[in-house]
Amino acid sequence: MAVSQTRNLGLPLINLLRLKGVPILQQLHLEERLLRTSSDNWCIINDGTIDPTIVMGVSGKPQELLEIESILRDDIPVIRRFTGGGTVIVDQGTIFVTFICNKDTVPGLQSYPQPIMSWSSLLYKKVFQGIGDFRLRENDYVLGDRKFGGNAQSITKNRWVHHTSFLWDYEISNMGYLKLPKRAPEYRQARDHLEFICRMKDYISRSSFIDSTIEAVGSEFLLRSAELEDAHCTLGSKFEPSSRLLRKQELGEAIFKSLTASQS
């Protein structure tokens, strides 16, 4: 679908890359390469990922965030991504939206976490206009007081990435792999996962969300459709992304650390 909008020539140009079912590790590698080696602006929408996968922030500690024995028993992959933020479990019910931009792309936007977060929330407010009670609460997107979108960022000297995992749907059993984090948003009020999150599908269809997101992005940018091959053509060949799968040995060592800490 061609989505270039000649009537909006005064807007900054962004490449729109639509994906479906791309494994989340592959997506994270692509995002970091585009952040580090490209000078173009990108919006990436990935509709679901194939297998249930846990994704931790760059500084997350498995022993504090994960039910490691259950994860090892069920052979659930665990990824440490290149951005900050919290821990999520993603699968086919997750929709991923990513912005990768030069620091001067959005007029007046300061390249710091909160201004970028606030800017993104205004964009998504257009998507959810008339749908539920959409708000940015601390670093989360919520409907009412229930979270449905988790955000993470990485900011370099000249560029930034802001990516979101949207819970269009989720498997209740998968939430059992996650512990209640020690550092949680104040508005969570110690609620367990099922009391804290909600499903987007109860408010908006999958296709409507994606179409409305593209429309909202098109109100801020001049859209240029891109293919995965286009993104790969812009990448530096020597760059090695830092997002990676944690080895089972590392998870086992995390169990040992947890036991040691509880006995000290």
The other form holds:
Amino acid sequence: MAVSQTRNLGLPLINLLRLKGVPILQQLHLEERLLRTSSDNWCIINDGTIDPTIVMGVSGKPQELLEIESILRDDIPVIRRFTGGGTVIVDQGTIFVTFICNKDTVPGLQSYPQPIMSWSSLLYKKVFQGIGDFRLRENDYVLGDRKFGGNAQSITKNRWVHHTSFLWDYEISNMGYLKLPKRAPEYRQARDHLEFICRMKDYISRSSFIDSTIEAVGSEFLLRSAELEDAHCTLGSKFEPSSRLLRKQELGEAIFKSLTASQS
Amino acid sequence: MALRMWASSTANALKLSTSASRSALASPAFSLARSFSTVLEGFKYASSHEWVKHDGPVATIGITDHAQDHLGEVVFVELPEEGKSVSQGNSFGAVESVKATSDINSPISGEVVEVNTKLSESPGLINSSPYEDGWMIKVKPSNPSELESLMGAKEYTKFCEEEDASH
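Can I have the other form now, the form predicted in complex with its partner chain, not the form predicted alone?
Everything in the complex follows now, all chains and molecules, and the chain you saw is the first one.
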């Protein structure tokens, strides 16, 4: 015990919040509140989300990114989140891992997108040591040349959030709701979704991934277990998160925009 | 980074340089050109890497060359509407680059009187011309003395050097 206490001296403290099946919109609201109103560091792991949901980045245009008619027909919720980046469809097969940190927490880390991305990849490299050919490829986590984790960030003056949706498993049919994005990493080479992504379950069990991730986080931080109630206690009540569900009317208007654009 | 090279030539810093950077600076003041980032004399700078140019009743605000270089290609900009108030040190908008949204913080307090609408179609102006075409908002300052708390060009140059060296 004395040895592990000595090892932990000097490591920054991080609250570890383990969730299961929390709806993604609720998770995003919690993250944005913690980013803006908490002064603690947080690691949030949400093991799956209940309903299949499409999540676009802050500037995503539905008419460019989504097969809207299918989405409306099948009543799939579409969320615009507060972080940058691309579009994902998440469900029970998705594992979410989020870091929310003060800018000076990680020694020597500048709070800009690329350094934070690199730092995170070094952490996950520990998780996948000996398991698969893991690397950060442009801004995605890949095994080989296939993406299994998508990243996004939001950076404020004194804090940052880096969150990842990991494809532990996915439904092939769900990928049909997403168009091929205009802005795509070079390594994608115009591959459609099913040729571009892979399932983490082919490499590692769900529980092993989560346990290894917690272990990797524990090698850089002093972990303190937290409950959802603890997170809510620290939050400022006046803050209104910006992540939101798009209304069906907005999606309908987006169809109109895409028809108008194609005719002009 | 190349910033260390710059530290040794600070004595020559006031030499006019028009070869610097990617931006076409129409009428630069003395510029301290470095290998990667430009800092302009006559502007004031915040530690969160925004610049302000005070010109009579209006101050123009944007992000610095150092900031745009570290952020990467800007693909989207969120700016306030005219008439909105901004306050020193607080966020008034955001840029999206790579996979990140990054807050832009106002160096001074005041009322927004003009917004650069070109940035909605051409957010990359922030990268190519951070001090000219990439300006973000114009503000009527409510407390001009706030400018005194900001850094001048030499101080900001040193600040950037030290920040990059410590990471």
